[in-house]
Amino acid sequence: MDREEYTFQALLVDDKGKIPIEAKYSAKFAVQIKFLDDQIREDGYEFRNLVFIIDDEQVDLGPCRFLTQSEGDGHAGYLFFVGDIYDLDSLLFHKKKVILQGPFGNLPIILEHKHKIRQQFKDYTASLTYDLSVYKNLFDSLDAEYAFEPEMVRKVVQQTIIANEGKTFFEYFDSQLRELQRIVADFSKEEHERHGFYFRKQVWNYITLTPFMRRTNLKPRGYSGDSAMMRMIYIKEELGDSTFSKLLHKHCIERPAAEAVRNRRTLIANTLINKLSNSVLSPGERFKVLSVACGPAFEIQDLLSNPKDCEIYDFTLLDQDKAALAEAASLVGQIELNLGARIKVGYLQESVRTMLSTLRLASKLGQFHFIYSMGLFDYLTPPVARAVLWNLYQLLQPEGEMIVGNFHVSNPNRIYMEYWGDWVLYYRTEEEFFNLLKSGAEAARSTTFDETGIQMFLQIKRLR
């Protein structure tokens, strides 16, 4: 559906009675309108009730005023609610009503929140705060005296700093965050979730300067770990405009548990080329891989080199993310015009619910020579991730692999990870991973670790 043409009848309601209108969707927050009658309604004026006639039932949204903006298309102007402000995509497009306001609902139990939290909490949460606005008050200081300067000169100025100065922050910082964990050590599921949320709002300013860490906690395609964050990750840029917000994301993406995410998109691409080096491969047949929960699908530039590398592989990338099978095919593209040669490979937007149905991943994929997925089972519950992880297998060739990966219970970022990003996993021991896998497979299995002894790599070998 075309949002920008979407028209629908509705009728509004004043002293006088009911007029009939045509709506046009036009902005999340307001409609544009067309008078069905040949009054004119003068700019301002409210009326008591808008009502929308959507799938022959009718939604009361209250009172709205009208005001003219005529853009030559017959429209006379737009309708703008003036009490609960609704969210025009959620309604017309997911049938859901939203209300702008709505979160203010909560306030009276989201200010009692505070009541719950421990003292010695509190009081080193207040510290932090002042320490960091200390911080940054000096590196602000810093960045206005060469802020004038030619730009290479604020360039080497700045990591100059951030080198000397920025290692001396560091150095606090690391010693924060294993005061944090040491208090919150004892804490009960509920209290990491309460006190986490209690922090977060504490240290919000500095969490929106710091740009993984904003994208862990706004979460703008409604989900940790998304393609955008993996890729500021593998990348390492030095993103952040200040130097405070530059060091504050270099601390996020140099830690143990980034470095991990790193190290296992090294060990695919060197698992893959293994594994078709260890194969036998029929004249015209092409090694055949499926991606899942695929993201930006970096390693595939790390697999192929020259040209003939690209008549080797057949790539399946999977991903519930639209956005991020376009960031994938944009690599691809890009690979492609480096080299010269065209890669076979498809796309498929598909959620975990998809994939605990065999039968239908079967008839769309068929089956292949090695499958992998590096962050999926992180998010996944014991239950769905024994699912999904048996379907897999069932969609691998006979001696076909798979190779999936999920964090160990010891990652030493973990608090950090909940309490400054909201990124919360499921941890799994190496005795936990290794069971996911139905004991009635045919298969050969192993776990084993990436340098950081963070990520754990379950290897899958299908028998027969």
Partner chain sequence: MKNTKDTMKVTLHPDWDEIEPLRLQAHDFFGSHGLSGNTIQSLVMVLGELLENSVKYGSYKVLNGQINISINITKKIITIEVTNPIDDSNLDDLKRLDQMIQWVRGYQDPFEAYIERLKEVAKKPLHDKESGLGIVRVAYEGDVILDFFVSEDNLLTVSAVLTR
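For the form predicted in complex with the partner chain instead of the form predicted on its own, what are the coordinates?
Here we give the lone chain, stripped of any partners or molecules.
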């Protein structure tokens, strides 16, 4: 049945008493009604209360206005709320009492949140938003000039503007980021949080027009650093609806922090190939590899360059996110098509936080020659990071190796990521990262860095 076909018994209350009615869902914020007392009410008549009975419970929805209707379908007219506007779809079909204006109830605490913002920060933000608005207007006006040119002409003109005026904008934007870094340098954690919230409210229009930042802020999958964000970084595609939005997007994905993410992909592939070349496999034995929080698993294409490579590996890809595993599976399918060979790969949708209780890991998965995890430890606090690392270590075969990544505390884009991107990582020093592995482990370990010095790697070799 369509929603419009459902009828509900309800009551209207005025000064004279209660009037039984039959209500029919007609729209999210209005109902069509029949009076069951056969009285006629004039157009615009206001009732004190509309009452529905849901699961034997009286639900008061407050005052509403009656508007007559001219269609002759047997209904007297419509009821509209005049105070709180209730979502009737939620109420009648999902038993949830949702008031349209509900979020206004939080207004006082949100407004109050700005009171501890430092004046210098307010001045900085105001000046920045003025400048950004000027830049945006300029770039938009240029876009308008060539909007109706042939596509090829548009593309070339836009590329020229990005290469020239875009460069000037980048210099300006970089200087503003340096200034932001300087202003917040002595902030406490609580001040960073509060000022970051204030900042994003001011620059929200620029955030939403930048594909990368829109995603880091809105987190459509409910967590930071999802596989779609990684894909944007890996592919470095020009995204954006205008020259200005393309510039902001390009700026994000060309920073050293993004470069570090790209670097780790090649480093993983090289480390793995190196490990494989130093390993002795029994006849018929495959080189078992576990990728934890695998994301789109782009590095697999760097490992497999011919059909013979596919016969060597046995991959297990683990991620909490079904969509990430689907992306990885699609990539694997594409590689298989290109090489004309089958890849041995298993997919596991599991969270690292709960996998032990659900998997009984070692008995289910066996042990691995090589385990890696790149974008995971940046989100784990020390107690959880220690526990996860220890359990991964136990999944290594004797002589097996593991490499895990973590951003170093010195990340020069940290403030940019946190204030603009609403993207917070758990940063570590070398010492903190090195000491994550419990002392009981019989292992050789070392820390290394990528070329940017941002991406730190902990390499562990199980000795026995």
